[in-house]
Partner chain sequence: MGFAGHVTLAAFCQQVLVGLSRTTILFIVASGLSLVLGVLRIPNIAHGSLYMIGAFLTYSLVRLGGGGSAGFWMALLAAPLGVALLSFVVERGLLCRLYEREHLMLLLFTFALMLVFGDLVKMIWGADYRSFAEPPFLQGSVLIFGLPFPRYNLFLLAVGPLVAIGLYLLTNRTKIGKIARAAAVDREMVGAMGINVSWVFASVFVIGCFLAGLGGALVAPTQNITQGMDHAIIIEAFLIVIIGGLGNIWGALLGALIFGLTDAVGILIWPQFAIVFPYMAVVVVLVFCPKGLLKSIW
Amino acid sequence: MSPPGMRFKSAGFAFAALAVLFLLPAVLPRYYLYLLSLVLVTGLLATSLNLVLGFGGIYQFHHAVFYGAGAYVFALMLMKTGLPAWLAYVSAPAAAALLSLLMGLICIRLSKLYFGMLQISLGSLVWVVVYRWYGFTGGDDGLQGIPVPGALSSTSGAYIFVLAVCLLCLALMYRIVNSPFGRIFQSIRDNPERSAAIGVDVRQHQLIGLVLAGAFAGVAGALFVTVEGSAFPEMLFWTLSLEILVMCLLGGWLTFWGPMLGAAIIVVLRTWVGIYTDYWTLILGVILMLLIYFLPDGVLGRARKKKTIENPVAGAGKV
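Can I see the structure of just this one chain, in the form predicted alone?
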């Protein structure tokens, strides 16, 4: 356990970092605020995947379908109903959680790669419906000009809102991971047979984890629409799921903050690469190959392992 002085110092640093983040709209140009908003949204999405992948050991290979479902439900409610915007923000994670529950009930009897492959198949069916239903979802054109609330229509307003919601969601996920449920969830990841032998309902815990991860992905989808003002079928496509997976692996999929770091690296790199070439998928494949060979634990995972080797007592803390 950390000494009181160290905890006080960490709390002071966290408070200062939060103050800086909320004050950035006063000093940063709009483009950088927009980029930071994308980093936050994508980081929330990657962390929601890691909730079941890194901490639950569930091979969730098509997480993007819940992200896209949340985005489309949010966008359609704003465009086609006269309901309040807050209800759309609530409905997005609820719809994504429901979709995650339905797909989980179908896939949960399978394990590891078989779970992931069946999930990709089911997610692709959802993508086809969105891609082809021109009269409702806009088909391959997507939905444009979504009327987000006036206070969030500016770049700075959207950034502050995204930052506040992301911090709340990250705090909730951190609490979940370190709760009794989270400890049981991690024990299932490490040894599902032993967990079942001591009376843990493995499938029930896995379903709850899937629903929670789907709900947080739905929040990320609604926040993306808030920032971009549009939704498109590629948000539900399996290649985006691969990209989210790479973010988790790059940052460190066995750490809580690793996916946020991986998302920041990938979003910035994708923006920079897009200036020079359209072959981002090729670059992503190269990154994945290099990760597997040279950094299998990710950036923060490698740092934690090095810290543990140098100082076993200090390295036992959270990264």
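Got the form predicted alone; any chance of the form predicted together with the partner chain too?
Below you will find a single chain and nothing else.
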């Protein structure tokens, strides 16, 4: 299951892969389409985290809050208001971006580990409100039976929609990473002091990055609700944030497609392992330990490093 668009040799190959992805509903059983949709949504979420974590060097420890915020805003708008669905799809990322801006303004004063822990604190407040506010958010039961628009309520309809939106978001993020803004962002990651010395407004760039990442996480949240038809408070619990972090690590957080690959591996593995055993977290824990010891650059990071050693010019400066 290779993620769409993995460093294509030619445009023709890319076109063929896209065609295959869009034609899959014709041949694939519903369950696999559902699984593939989940992979895409989770991959989008992990890629959005990596935008600030891998490319910005910001310790975004509680990314799931923005995912959950997007999901809940989307779900509540569909359930409690008569507004059209497209407005809910626009509001989800907007709300997540706003939350990201608010939290960012408070946290950005600190750096690295302190930033991450402050973010976990603030995010936990959001979680606890969602978890307890039975009258509005459904509390720990979450929200079920969300009226997703008719065309998207079938598995294949949802899959096509998720695929299209994910591809659009990934293309946007790819553009951002390779834009002048993205280059400055990466220079801040590598050396904030030197970046500031050449006239870069470090905090402003970091804030913009945080808001963008939050918005894309919000899109992922709305897409998850589209696929699943429900939203629950675990979506903004801190353990999910760390799981997304593990996906980025697994795929390779200095690469653009790594998080998507990591998400695919984790989601598929969890589904597959779940058939045989209840001890998925034990297995995830062991995988994580092995990664930290033996594969700290992730799968794609390792592959690229190897390529760079064999052919230094080809691998240099690419993401």
